[in-house]
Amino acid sequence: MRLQGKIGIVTGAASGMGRAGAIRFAKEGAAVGVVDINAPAVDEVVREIKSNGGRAKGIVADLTKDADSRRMVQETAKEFGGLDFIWNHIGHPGPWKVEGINMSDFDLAVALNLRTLVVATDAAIPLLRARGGGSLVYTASTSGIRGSLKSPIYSMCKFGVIGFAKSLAKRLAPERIRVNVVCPGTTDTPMLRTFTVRPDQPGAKGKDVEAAVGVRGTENPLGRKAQPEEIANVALFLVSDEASYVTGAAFSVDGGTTA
């Protein structure tokens, strides 16, 4: 198993992506510290990590606060004995318009796409160090790498989440901590049918969002919607020993969107 002895924390873990990586790293040897503020979904992923014989703590959190964002960390390392790697994957869309913007939504965004990785970074950084290593992975997105017309404000945050990560990787490369971002495309998550049809956006009243959704999911080379194991697969290449000689690293995973 290629997670085999290590300990992790999957942030956003309870739907799409998140909860993919999160059952795909235990079935892979790991234990992990299953993160979202959706109590009754945490329990479901820490039901079905546990009921094919693997290892998982279930952490209710809000991340906005960055007291859950330090006691995630604390919590998963005092249960299984230490850190590994995490996968920050929580995001959040942010607000369509900048024109009237309100600041309470900005603020949000940021902290749910930003402020949290920082502080779970700091938390992680002295328990990594004490394992001798590790991998930090980050989600950004491809608007972290071109600009979103959807939000401008989410696209910002993730050209900061792709900066962070890059600095970060040659200040901890030294104590053999990795730190990798991937940038998802268009992939069948519920954030999908908020980014594709956006309830704050102009005509967006009475739109099929699951028709939208479809042709979305045609507009780049491969032509299809990934899937949120397909994700999951390049996260978890990133957090193994496969990866130990990839940092500071964006990896798309876009189907061929940003080529």
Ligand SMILES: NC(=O)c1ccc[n+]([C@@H]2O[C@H](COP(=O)([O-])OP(=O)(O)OC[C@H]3O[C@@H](n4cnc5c(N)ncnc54)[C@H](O)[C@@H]3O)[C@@H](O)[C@H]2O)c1
Given for the second form:
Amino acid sequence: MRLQGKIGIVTGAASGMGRAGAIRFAKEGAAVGVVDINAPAVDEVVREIKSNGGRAKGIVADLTKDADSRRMVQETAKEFGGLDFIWNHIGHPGPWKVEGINMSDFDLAVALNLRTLVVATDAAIPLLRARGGGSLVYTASTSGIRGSLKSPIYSMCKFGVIGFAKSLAKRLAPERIRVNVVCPGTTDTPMLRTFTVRPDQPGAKGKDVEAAVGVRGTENPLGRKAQPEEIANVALFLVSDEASYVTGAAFSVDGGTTA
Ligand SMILES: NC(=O)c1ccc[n+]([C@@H]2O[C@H](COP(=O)([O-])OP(=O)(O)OC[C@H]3O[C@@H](n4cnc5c(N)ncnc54)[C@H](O)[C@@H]3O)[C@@H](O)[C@H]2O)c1
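Right, the form predicted on its own is done, so what does the form predicted in complex with this ligand look like?
Let's see the whole complex now, leading with the same chain.
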């Protein structure tokens, strides 16, 4: 097992890639803090992990709140006796609008794409240090590598995620804390629907979302959407000791979109 004896956290773990990651990490031997705002879905993921003989703790948290971003770290460490990694996967599409933007939409995007990452990282560093090192993985996007026509605020945040991770990688390397990023492309989750037909974009009403997602899914060299597990596989590598010489990297997992 690739994560035997490790203790970690996955945020946004009740759905999509985060769910796939939490389940996979537990199968590989990690004890996992399963963090999300959706309580019934958190319970379901924890049940699934436990029914396969894995270890997990469900933590219902609103990651727009600093106290919750800290609490998830403390509760996981307390439950399992330390911390080795976080896959800080949570994010938010943000608004389509810039002209006429509602700044509370901007604040929500910043809270979930950036702020919670900083707070959780602050809480985690002493715990990782106490274990003699660890791994922090953040989720950016192809929109953190190139501009996004539909999601400029999101793109702004995801460029920031990569800048933060690369900087932190340099600062924390002497303590053997590795910091990396996964940059998913078109991945078949609920959030993909929002990215494809932005609810606040003029003309969005009445659009066939699934048809648009179908088309979008073909618009990359591999010609299909990713399944959440295909992104979780890369996060698994990055939180594991197999990635012992990998830090400050942003991994495109996008079917060739940004090639
Ligand atoms: N799906 C894609 O195509 C795609 C592409 C690139 C990057 N991403 C990134 O992947 C991550 C999202 O993953 P997904 O597509 O698996 O999403 P998803 O839609 O499957 O899941 C999002 C989860 O976030 C949870 N959540 C929402 N608000 C929350 C809050 N305030 N506190 C705690 N949890 C909250 C939801 O309950 C849900 O479980 C984001 O960082 C996103 O930017 C997604």
